[in-house]
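Only one chain is shown below, in structure tokens, and it's the form predicted on its own.
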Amino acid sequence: MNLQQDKVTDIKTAIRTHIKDGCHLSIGGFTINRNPMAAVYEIIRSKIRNIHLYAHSNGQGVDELIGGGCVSRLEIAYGGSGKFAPTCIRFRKAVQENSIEVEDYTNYQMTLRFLAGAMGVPFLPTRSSLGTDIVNRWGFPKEMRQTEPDIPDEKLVIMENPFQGWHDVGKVVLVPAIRPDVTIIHVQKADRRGNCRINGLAFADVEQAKAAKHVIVTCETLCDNEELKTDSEQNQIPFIHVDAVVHIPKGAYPTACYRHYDYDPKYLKNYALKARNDEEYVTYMETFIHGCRDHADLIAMIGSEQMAIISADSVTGYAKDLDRR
């Protein structure tokens, strides 16, 4: 491997590279927190359909996506966008229509399961959702999982502790790994060969990039390939895991990037208002989706004032005096 290869492009590019219709695609961020947008408004431009998704507790790219028409499938914890849409909104109406296919896991779970891909090792042990429905409510029949070789044969499997003696657990919960075809993360700075450095909480990103065959990182700042050996212990994804790297700011807009720039409550007030009837997410869509060329067209179309107005403070990381309501 080139250690000075330059894996910088443009999101067109890499979601065209990467991204495929009927692909295993894992996005990183929590709830309204670091999602990355500009590459969800790009696949959903892109119309890629078929999506199988993967995601932590994600909230606004789940449910654009799913909104977009291009998931079909998805294994989740919990998709939600704080109080704006404490479920997400386009994501019920297709579990209520049959649209999509959903299987769910606990936050710890989802957090296993991509560490059991990053490890390299089939699945992991957890007693995490004994004596809850997880265990028995499965979203993916078994007749589908016998004809689909990236889906595991079993949601999860329940056992008993092989090493009795060790604390009496008694029944262990098995949780499959997870391995996408591909993961996109947003991060605060990025290095041109793709070493990523995030600022507050990481959530399962780094998890996340680490299971995935191929990662496309966006990021708020490209640094020059020395910047980040100092103070390297803080990056927490190196080089090797990533195949593309996208300079663009504000690119998990309208969600927050701390230290950047806070969640916009404007327009996840508005988004959650035209999401619950269906023409008026048609003319969402053809507005701030479809009607822009790329992310930087969105932001020009939200204005530098409601910009400024999110920015975060130096000292805290978010924005001072946001109204949130």
The other form holds:
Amino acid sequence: MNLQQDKVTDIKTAIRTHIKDGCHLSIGGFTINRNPMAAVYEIIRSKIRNIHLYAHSNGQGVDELIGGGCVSRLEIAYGGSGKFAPTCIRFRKAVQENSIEVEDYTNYQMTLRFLAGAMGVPFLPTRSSLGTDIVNRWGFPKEMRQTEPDIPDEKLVIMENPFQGWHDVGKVVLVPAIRPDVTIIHVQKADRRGNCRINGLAFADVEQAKAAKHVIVTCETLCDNEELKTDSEQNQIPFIHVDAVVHIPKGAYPTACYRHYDYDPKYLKNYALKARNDEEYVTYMETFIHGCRDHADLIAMIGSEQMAIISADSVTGYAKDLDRR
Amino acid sequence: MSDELEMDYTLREMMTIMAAREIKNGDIVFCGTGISMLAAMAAKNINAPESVIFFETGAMDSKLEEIPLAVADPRVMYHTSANGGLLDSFAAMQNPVTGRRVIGILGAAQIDMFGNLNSTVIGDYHSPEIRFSGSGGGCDVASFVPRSIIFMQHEKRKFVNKLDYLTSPGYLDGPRGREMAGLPQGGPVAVITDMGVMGFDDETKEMYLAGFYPGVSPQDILAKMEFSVDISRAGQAVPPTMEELELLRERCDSQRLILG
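Can you switch from the form predicted on its own and show the form predicted in complex with its partner chain instead?
Okay, now the whole complex, with that chain kicking things off.
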């Protein structure tokens, strides 16, 4: 916990301070929306290795972290980037080539696991997945679970309802809490202390942030500490959870940021194309990630014309009639 | 399939309309990515204007003026009754008041005769030949809601005797499968494919052929499945009307992003 009044820093410092080889990380957003891409690209540029990554359905950011060679273990519900990649391409490749270890849960289970971490309880119950291979098939080797203190011994546990059938429920699945070392989220507005205001859907960002030991927030708009103290029912995350605030306009690009910009179909289509081939993927990374000093560099390379095309309409919050073919 | 038959609609349009017709006013419709969203939009624009569309991402009662390309597309966030998060949506499915009104629309890589779905791997789980996206919210929805519709392509390798991985529960191993496992009552009511529509028997919970599209015979369909199903109840499905097609093409997917 960090109660400082000013946590504003730059992305390189935030990543260097908090993201270490082998750390347990979760990132916010969902498939092609509000992934903290500027931070993801900085992690790739910094060549962080062996990350243990927790995700529900964070498509693009997860895929690029895997593609960048940063991830060795993944607990996930869904690796997809909508129509652009119904199965994330580098994720698929890494699993098929056994270069990462994977444990499968459902979206609700991953959300409950973050919530349990945020609440400080060891697990939460659900009825989801009873009778399925989510319960029966375990990805991580049992020895690994038993020897590593940061991973629970069991993937999940089935239990009889201890309240003797209360609410007509017989069995429940208990899913273990997650406490990431770091969660990174991108939000529309934050103040210098780290209070956050998200527009549109929050996904599981709030639970992910509150579950983590440390939180990095990147934001479209950085405002003074007074501003978010007004209408504060619109804030989702109070500053007590946050360690670092980084002002990065277009920080979710190429994923969308509601009321600011849409996802970039051109970028995502090109990505999907390059991701299919190892050599072309190296070229992709050299051009769009390692070839850029920072996110502003990438945005400049994409160009103001394309950024104007995807900029959000003030009524709907997305780019109306955007060519998404 | 007969080549002589002239169709003024595509198979994807037929599939979308067949699914839309399963949705009624008063249904709360959970949709996944792709054609399932289009079916929900079609129902809302054509036959069930008082249905409610929602997404696992937390968007409740979205006004879809353009087709979203993912359940987190900013288009699902516009003009909703509430924008929340994943916990809100999964609670709405389990809530004893609202949950019983939810109909889920799902897709998968493999399906078996009891409507169980695989969207995780082909081959061995630990070293798969093909890895797919995984459950996402699919297993959650299939676990919780009373009715679901499934989209599939009719191919032998997709309608299989045994799934490589059981991601989302249908009726598990038969009539008492869900109860024995501890799941709420529910399960698939229809499988909509590029050749016809399958139902599930009230007693046995086994899949049967309910309808076949014009130009397709029940035998054509059986030839595309690893397991056999009852075809005695099957009739020819009613193709989309001009009005349905116009509304689908103009109001739902004018860029043909999903219709192709």
